[in-house]
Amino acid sequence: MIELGRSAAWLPEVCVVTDVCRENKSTVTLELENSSSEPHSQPLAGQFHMLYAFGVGEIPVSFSRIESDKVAHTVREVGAVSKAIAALKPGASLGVRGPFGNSWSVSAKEHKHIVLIAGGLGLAPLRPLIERLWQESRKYEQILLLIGSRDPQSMLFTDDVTRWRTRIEVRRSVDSCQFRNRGDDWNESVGFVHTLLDRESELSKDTAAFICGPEIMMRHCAERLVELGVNSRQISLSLERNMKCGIGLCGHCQFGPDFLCKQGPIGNYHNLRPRLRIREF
């Protein structure tokens, strides 16, 4: 986790929206470049930002893209902030705070075979970690990506997945057969996303896996993991709550004994096992 300062902590920066990119309906992806005399620390993948719409309010978004002078943030309009944020334009200002929270760890050495399972947004919080495996791909004996979506116009990055597609497997699935009524055309897999691992008879017991979307989704793909021969203190997951302050004073965020915000959002499956089982916990 990075140790932040005090500036960082409290206040936030103003950042430039460089760019906007509408990813469907109701996502959009923002590119930010730091405007500030005082660069923020270099983000890690999984890591989280708190945005600040100014005169609306702050929400915590993970990084979508990571480069060394600027940021990427993927942001569903779903309350007032989210859809202040989204509507901003290039040359628009930002607040940032961050980054907080913990990151995704993999290593070459450890892991020859890695297993990545997005639903919906989900895949922005990962997208970080994909490019890197991407770029990084000769070192792993297999790279496995699962991407879930509601239908085929929600799917995020297909851009992006057409590229990750020379170098790392990936299958994408979504929820139900009902927009083929509407004439899209899909001609890939109908069904949650943890049955693309139906496929799937048996998992080295050197595989890492990185689990990103709704927690429902999360705990099905992890427990098929394990069935599979998953160790689960090597499947990852990526908890969502409503985080408020991004440095464990608020308590919004908390879960069980853990503050997300420092000690997450990033988990190991067995430590988490427990909880997840609790319903409305």
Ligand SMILES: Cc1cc2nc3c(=O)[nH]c(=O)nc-3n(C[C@H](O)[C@H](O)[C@H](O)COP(=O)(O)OP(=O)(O)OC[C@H]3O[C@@H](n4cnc5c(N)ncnc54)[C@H](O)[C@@H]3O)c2cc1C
Second form
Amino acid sequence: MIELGRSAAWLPEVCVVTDVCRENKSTVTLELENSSSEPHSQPLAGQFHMLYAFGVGEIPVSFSRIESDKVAHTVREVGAVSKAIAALKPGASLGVRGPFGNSWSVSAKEHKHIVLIAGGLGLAPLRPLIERLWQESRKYEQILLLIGSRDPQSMLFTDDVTRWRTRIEVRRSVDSCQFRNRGDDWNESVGFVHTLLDRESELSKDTAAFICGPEIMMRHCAERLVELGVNSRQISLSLERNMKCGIGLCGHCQFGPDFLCKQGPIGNYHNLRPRLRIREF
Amino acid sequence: MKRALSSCVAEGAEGLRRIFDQVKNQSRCVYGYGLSHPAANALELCELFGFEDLPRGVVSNYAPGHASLEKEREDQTCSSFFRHTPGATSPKSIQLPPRRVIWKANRTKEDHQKFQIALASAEQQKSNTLQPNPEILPVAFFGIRSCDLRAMHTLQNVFDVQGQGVPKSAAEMPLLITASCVEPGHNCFCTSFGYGPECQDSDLNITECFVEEEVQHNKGSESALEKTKCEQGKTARKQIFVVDAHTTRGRPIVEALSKDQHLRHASQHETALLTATLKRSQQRLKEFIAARVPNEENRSKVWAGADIAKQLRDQARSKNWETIAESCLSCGNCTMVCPTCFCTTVEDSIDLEAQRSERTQVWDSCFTAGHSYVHGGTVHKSTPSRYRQWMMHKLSSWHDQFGESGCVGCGRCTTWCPVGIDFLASAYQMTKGVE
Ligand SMILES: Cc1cc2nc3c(=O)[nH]c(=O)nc-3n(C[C@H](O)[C@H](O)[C@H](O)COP(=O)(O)OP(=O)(O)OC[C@H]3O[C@@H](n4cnc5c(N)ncnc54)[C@H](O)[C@@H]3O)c2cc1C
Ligand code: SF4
Ligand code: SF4
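To complete the pair, please output the form predicted in complex with this ligand; the form predicted alone was given just before.
Every component of the complex follows; first up is the chain already shown.
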């Protein structure tokens, strides 16, 4: 009765960074070899890894690309660990644990209409899902992707967006655009991302929605979708809480009854709504 | 109360010493409540190297926000062994050490960008667990209480449900020798969860009883009896330890000691004494609980059940959290002394040459700002929101997560709260009047 957790779960595997790509001033994408050879341990869209930077610390980071031979993580430099990870060069070691958490679930049998809403870095965890929908776009009647960002300079994955536009509808908006009057080439919307839904008067009942971004933005978007007729059970959000272990033992990621590293990070709005309305919960 | 008819009796301190030695001989090490050093005024769960390490003649005096120990009496022949209740630390400190290095990382000499990671000790590497390799002898706990046992199961259940428990053979399980609480503490409320003050699911339970009357002489064992009685005015006081074995591991201990005449069957008189001793303890617990939970209905049924889980969930947005937590300092003492709180954080340290790094797992508390920190701020900013996390986790979400209560009724959080917030009374306040 007195033995504790297996260490394997706490012990990172050391991986090699194969490629590094700067997305914008504060965001970097790192590529790693996909070491999971067995199909059942393949990461799923929406899951995350715990990434360890030598001597600095370990943080949860979602998959922003999942391919058979490689995976990518997109990291925004906000503090000590994310800065250390973003500073890595190709060939450097990175400690990796996971994949952890649940995944975005979508089925062409149940849903014909898909809405994806990304706020800021929230586009990164959605990208593997978008890629899959893009490949299978023929199975759906409509796929709508809304992307919000602070300003044009911080818009992520612009090359991908151009490609996605060939098969799915992408609307983008920036919170503000200082250079608008000075010949900047931003000719898309300005305003918070949920205002991109204003063009819709009603959404089909079989719509599935996937939202990732700051909590307040996700709440606004989800409420708007409910008003437009989307079933709250079909709205998925990805939540963020402090995480130290990824295996349900450190206690930090609790959100009421859920450990977000296991029962989350993704949940449906119907279940989450009562808790999201409680202040400081 | 239902009880086995096979209770045995050990007489006096000598009798208890025999039991202890028997347990010690068949265990890798023995843990129990003791004084960390002779002058200490606090009990803690520590290794008991010998019988002398048991806190003899020590009575605990606990109230909300108050813990002190008193010397019972100068009398060495009859002073008690188990009239105290548990100390601030609990078996949790063995199950989940407050601080432990989990792994070490080393930079590669040739290429500064590269590093390797390995478990902290060779032993850990060998067993692939974070604990030393289990040896053939199990560890033993001696003199822990029914709430301690309940808490050990509750904490183990957390590891198991999360898929991180290490399967163990029966022989590797710790040997559990419990003691009945004959003098319950003011903050205790185990019986409102349906167990205590004696323990019926350990390997062996010991109840210390005192006979305050003329000693009945028995020719065969006159000299032994002489040793264990002490004169107090005209009456004599005799100390006996009633032993009940509950398992196939407890019974051989009783058998071995009986064979050597260190244990004998309890007489009718002694069985009656045992019943009276436990009844008195139960009565006291009832009074202590009634002082905090005036409503009989609430007192008897809700605490362990799912009712309270729902009642508290319905109160999540209540303003009353502010009232309850008004004096709370957010110090986290309650979570540190809680025998089931399992939150931990990690610390990374690095040597001066930046070549070697260690990751250490340390206890954490939901009363810290760091516990719910995400970039941009702390989710649980205010103290009432932290108090709500603590109480709702113990009494509500624990049921959802692990199918049982996260609170075991030991009362430590109340005893060691510097401002004396009474957990039981607060929980009652939060739920009263709610159907
Ligand atoms: C499921 C999940 C997926 C995530 N995916 C990404 C991603 O794809 N890209 C990305 O850039 N960021 C992602 N984050 C956020 C990222 O983990 C934080 O930005 C990061 O922990 C900040 O660490 P820091 O040391 O650089 O910053 P600091 O602000 O100095 O943080 C100190 C410590 O607090 C904790 N912490 C701080 N912010 C967060 C947070 N938001 N979530 C959890 N723990 C936090 C960490 O333990 C961190 O080490 C994700 C978070 C979660 C929970
Ligand atoms: S969240 Fe708080 S109450 Fe729950 S186990 Fe962690 S420290 Fe204890
Ligand atoms: S309830 Fe008491 S022990 Fe717990 S954090 Fe508040 S002041 Fe500290």
